[in-house]
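Read the single chain below, which is given as structure tokens and is the form predicted on its own.
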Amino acid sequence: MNDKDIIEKVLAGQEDLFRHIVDRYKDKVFSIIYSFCGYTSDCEDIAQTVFIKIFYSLNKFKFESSFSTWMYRIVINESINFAKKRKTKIVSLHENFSDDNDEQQVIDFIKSDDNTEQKAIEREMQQLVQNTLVKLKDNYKIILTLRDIENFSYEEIAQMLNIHVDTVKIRLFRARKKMRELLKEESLYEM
């Protein structure tokens, strides 16, 4: 069943079908939120809030763009709002986890292979990217997350953010440049 069919049925009273939307998009939603806040428990709370907002706002969706574009706009706005309220910086992924279960979720999140050294490198890179990403302005963080982490096209990003494709490209260029500068300041990036 496609998004449009599900939404129409939910709006017609078959509200239990909304779980298909949640199942279909929960991983991407969680990933975008995680890029903003980095705390597993906060991400879960924000994701819940996002899906509740989406459910109660479905009647406002006009099918003028794809459902995912509309939904990701809500995800981004909610993530930014949370980050502004929280006003905290992520120091380290490891320090932000309260127990081994949370740490295991991060390890599972990172692409794994049988090479233990490779896993450690990937974990370190994930931590480095997250630590640097949080230091960027929101508009740079959004662009990098959507393009380089979530692999959305320039056109999809432009629709989500309601900006021109050229603006997406310019912001992405500047965001990548700033990311390199921050990494270089930490002496962790060699050009």
The other form holds:
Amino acid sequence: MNDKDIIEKVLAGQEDLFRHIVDRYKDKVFSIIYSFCGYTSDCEDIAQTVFIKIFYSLNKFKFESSFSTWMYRIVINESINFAKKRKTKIVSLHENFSDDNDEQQVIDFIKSDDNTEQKAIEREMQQLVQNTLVKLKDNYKIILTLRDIENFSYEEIAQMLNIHVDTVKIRLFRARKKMRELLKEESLYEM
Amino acid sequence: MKCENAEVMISLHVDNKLSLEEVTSLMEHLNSCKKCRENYKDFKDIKIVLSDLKIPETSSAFTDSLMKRITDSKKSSGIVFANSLKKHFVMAASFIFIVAASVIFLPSKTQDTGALAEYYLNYDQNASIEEIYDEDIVSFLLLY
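Could I have the structure of this protein in the form predicted in complex with the partner chain, to go alongside the form predicted on its own above?
First the chain shown before, then all remaining chains and molecules of the complex.
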């Protein structure tokens, strides 16, 4: 069943079918929120709240455009709102693990093979990039998330953000340039 | 090629958005410009690291828990799509009733205003029947 069929049925009263939409898009929606809102532990709760907003907005969907484009617009707007509301708290990925898991992680780390050092560098780099990403201004953060993390095409991004494809190209360039600048600053600071 | 142009081309190249001709032109510039070569490496690294970011999956209970929240919120707010349709139906019915009532009652009311006009005409001999009649119809319509 395609998205539009499901939505028509949901609007006609078969509301439980909305779970198919959730299952279809939850990972991407979660990923956008997770990247955008600063890797905090309540991202799942925010993702659910966004889906609830989408559910109650279904009767505003015009069936003229793609449902996913319409839905991602809501996700992007809500992510921006959430990030603004709480002034984006930056925490490490490790906050998602409990103390017990931390201990296990250390054991795994010690037991790991000769790639240990390389893995440690990669992990550190990821951490640095994540922390830098959330420091970017919204326009840059969202375009990098959509393109480099979620792998949406230029055309899809243009539709979601309601901008021209050429603007996507330029904005991506500027976002990468800014990201590079901040990473350089962070690297110097850490040294 | 100028470095400013090369920078934009580099960003497009890491997304494989350049034609063969453009790639050749960019490579020629990169061969002769150390700064742009560094930019190219950095842009490529940023893209690789971002695309490899480990984003945790949603929990297995995500969908069930979300559907429960939707059900609970509907119970507390009373919002249901079927109910919203009913609401629209009630609004439409109310509108039709008002229009029908206006059509039915307007002639009888104008007859009443005719009598009223007679009264006012006796009260103010200077006023014409048409003037008083029109004023009362306007007053009647304003009530709605």
